[in-house]
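Only one chain is shown below, in structure tokens, and it's the form predicted on its own.
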Amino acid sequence: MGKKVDDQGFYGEFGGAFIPEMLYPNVRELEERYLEIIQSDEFQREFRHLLRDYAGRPTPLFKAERLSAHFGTRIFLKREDLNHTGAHKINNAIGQILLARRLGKKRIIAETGAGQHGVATATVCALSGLHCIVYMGALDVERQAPNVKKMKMLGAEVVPVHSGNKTLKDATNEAIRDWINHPVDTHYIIGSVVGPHPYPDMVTRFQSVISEEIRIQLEEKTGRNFPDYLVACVGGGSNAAGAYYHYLEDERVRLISVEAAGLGVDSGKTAATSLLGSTGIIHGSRTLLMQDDDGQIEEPYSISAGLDYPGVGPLHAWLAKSGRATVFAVTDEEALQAALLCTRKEGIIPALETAHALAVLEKITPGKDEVVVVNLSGRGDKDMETYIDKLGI
């Protein structure tokens, strides 16, 4: 097989789609229709329209002069931050309003953990005037603050959700919960690379237009279309998805993917997924997944929203598993360095999640000729509390 999805939504062993029987009919007429909605010519010409004048793509590829200095090599930035709603959730977004009005959907439902695909979510509702819902764990709804006045100015409902550790995980099934009690007129908007096919397989192509533009980019930049090293955050992974791609069989490229280890791999406050995980069912496809012996799902901690999940994409699950992506994990307080480090050099102050990916730089020794390109997948905004209280600022 190659590395992108086969007929019945798997990455070698992982994918598919495993669900409760009340939700076929909403899957069965997904994985019927995607392809043949988002691959035509209309649906292709409102989706690039939206993401050109609405979302204000392309997002810049920026040689970071000071951060090459510093780490002695060639690194540039994939500005996904500079998107409307500042980060890549809106490409998915957008993608997704557009397939559930033809669809015929009138009610939109979304989880979000950091609160962007939320905020997106609401930012597309609002535009196309559909009524949207979006699940919030209560302890992400208390730290991602701003991003929830945000949703409820742009006419969402958001919903608290106090179940488990109240965060990403537990959302995701009080949406599922809500998706299965309104099976006709709602669809769901997942936010990343998870959930029963096709979800995993649409989200990625949705965000595949971030590897599509580094490919014109670098070859503007430095005449060739493909970077040594290819880094990347992951939680579910659709930022990663997205900016890997057009390099999935491409082996010319070196993919790292960035995990949180939060307090540390071993400290059992972790969200290493793919390094401490085992394979196992979530959210009705099967991928690595932090459980116990029992196949109980353990809670994961992240300092970071959107990295806190328990399981991963099966995309990544299988990219990790054959070895064709490098996973690192990074703590709490080196991403944290990261994210202070790329502020005082570049003058770009990162997400959260972000910053574990730049914080990966001092794991990695490429050449001072190589090409490094950081997916810089959102902005800070969000996580300024957290950066000042925990930095001193």
The other form holds:
Amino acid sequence: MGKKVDDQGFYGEFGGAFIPEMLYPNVRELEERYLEIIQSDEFQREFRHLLRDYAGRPTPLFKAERLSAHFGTRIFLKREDLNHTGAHKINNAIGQILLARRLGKKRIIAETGAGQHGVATATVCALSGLHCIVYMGALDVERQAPNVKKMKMLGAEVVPVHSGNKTLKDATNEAIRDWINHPVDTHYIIGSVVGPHPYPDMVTRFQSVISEEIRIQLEEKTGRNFPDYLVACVGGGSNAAGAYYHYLEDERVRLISVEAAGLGVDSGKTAATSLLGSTGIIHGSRTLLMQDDDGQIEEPYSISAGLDYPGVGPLHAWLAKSGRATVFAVTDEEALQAALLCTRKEGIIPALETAHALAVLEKITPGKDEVVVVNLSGRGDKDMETYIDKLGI
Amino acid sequence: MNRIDRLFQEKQGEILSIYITAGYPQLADTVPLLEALQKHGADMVEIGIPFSDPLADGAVIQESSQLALRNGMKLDLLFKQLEGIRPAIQIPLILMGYLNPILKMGMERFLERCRDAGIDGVIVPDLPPAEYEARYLELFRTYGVHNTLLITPHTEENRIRRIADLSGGFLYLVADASTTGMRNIIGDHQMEYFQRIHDMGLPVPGLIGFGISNRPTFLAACKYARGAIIGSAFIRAIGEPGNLSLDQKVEGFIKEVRGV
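Would you generate the structure of this protein in the form predicted in complex with its partner chain, following the form predicted on its own above?
Everything in the complex follows now, all chains and molecules, and the chain you saw is the first one.
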């Protein structure tokens, strides 16, 4: 009970919609209409068509033979990195742009940290001919210049955010403020399973195509439609939510969530939200977040810009708190080494976020006949500068 | 009697409520500002609890909050600053803040400290009316603290009535769909909205906020409601560099709005 959202938008004690009245009409409209729209045959047809012919789905489930031999178990990689724009983010962006069109919205806003969600949103806006504004922390604009250029080439307006610490959390605040100031014509495409209800559930549903495919592909490859271990990295948690979805109530599957420990869980420079966080309200959702004793939200740190979010989606807070998922934290250094190992053993350069998930293979001990699926959420193109610098390549 | 209720009983129009950010511009300015505001004729003060992520606020209040946090302001310290301000400060005082710092302290402990400090009401923009009703209404009543709720031009009529029934002290009419300090004019569509609310004959008095910045906008608001709230414009005025003392800045600002 509680693993899927209830009708008030809660996963157990987490979730809800803690929003100012100015946002109520927008959020209410979404809440009233999202299920009816996304469950309609007509929507599903167009969504499935774009996932297949535009994003390139289904993404392969690849048996990583050399990594399997290295770790003495059976490792499969779910290749979300092979999606158009290089990560799972496009699944949600396609879903939400189709929804926005059906709601009659003319203007799309989004937040982005590393830029992957910003690029995915700018991409579907170009595809749909809708005006796109992406809020991005001023620091991230500097750190992620190639993605900024991509978004601009795609026709999006990139607005650097100078408030707060100038990173993802502040970009999200600014996108929410934009939405408050544009209550009628604008849809906010949130990039993760965070924010007020119905966003966590809606984004989870759009990403759930990942676990839907894993079931079919595992059946074909192993004769069994579930893994023993299902591993994903968690920042806000959208790739993990999508990989877990069809297995949430299947207790045979051990869900392994991997957070960024940064320089170490106890170093003060970390993004290990579920391990260090406490219950609070961030971006309209009650969840686990990193905060000080005055209730001020703390700035997280990770080498990976996609994982340094101070909260975690309410589904993940519930999975962690209830023990359904086991949460590990992986340091910058462990993630870098895992990225190198995956690259040298399988010829796949993963995103830094994904590298955290791969690093957990050092920490779990599956049997030799057990099946481990790692959600390979994104490709490493955007991280080449970091890899070259930190790995001395 | 709660001081907010007494104010609305005693004063029929042109009620002026001023928003300040606790610990801004200097950490120790909270109480001197309250004294100056009372002295120069503010009817009520909303004391903003600074928060790292004030998502309903525009740039001016965001910056004042950040500065206040850098100055060392914390909710616990704010309550310490407010100890003993009664009875010298007689005007109603409201704490305005986001839910997270309040929940971190604990809602009951927060309300207890409000009561002990002589705080008459609170405004928590991200505490939805339904959540307030289900979880906290009884606690607020126990401690005699009002919870004032917000409506906007996009709030539907039946929801307005529900919110007005729940709202303590007064109803906060957000003038435009916006974050704070974004608009400086009162346009025709807002007049229409204010008139509509006025004509509904709600059981609580209304104050208009967001976009009220000077005498003309204050007077425009007072035509439709019992008064208005000024936030960003006041924060900007007291933050300006120059030789004027805080007291002089407050005096100048209030006089302009009052037209004296």
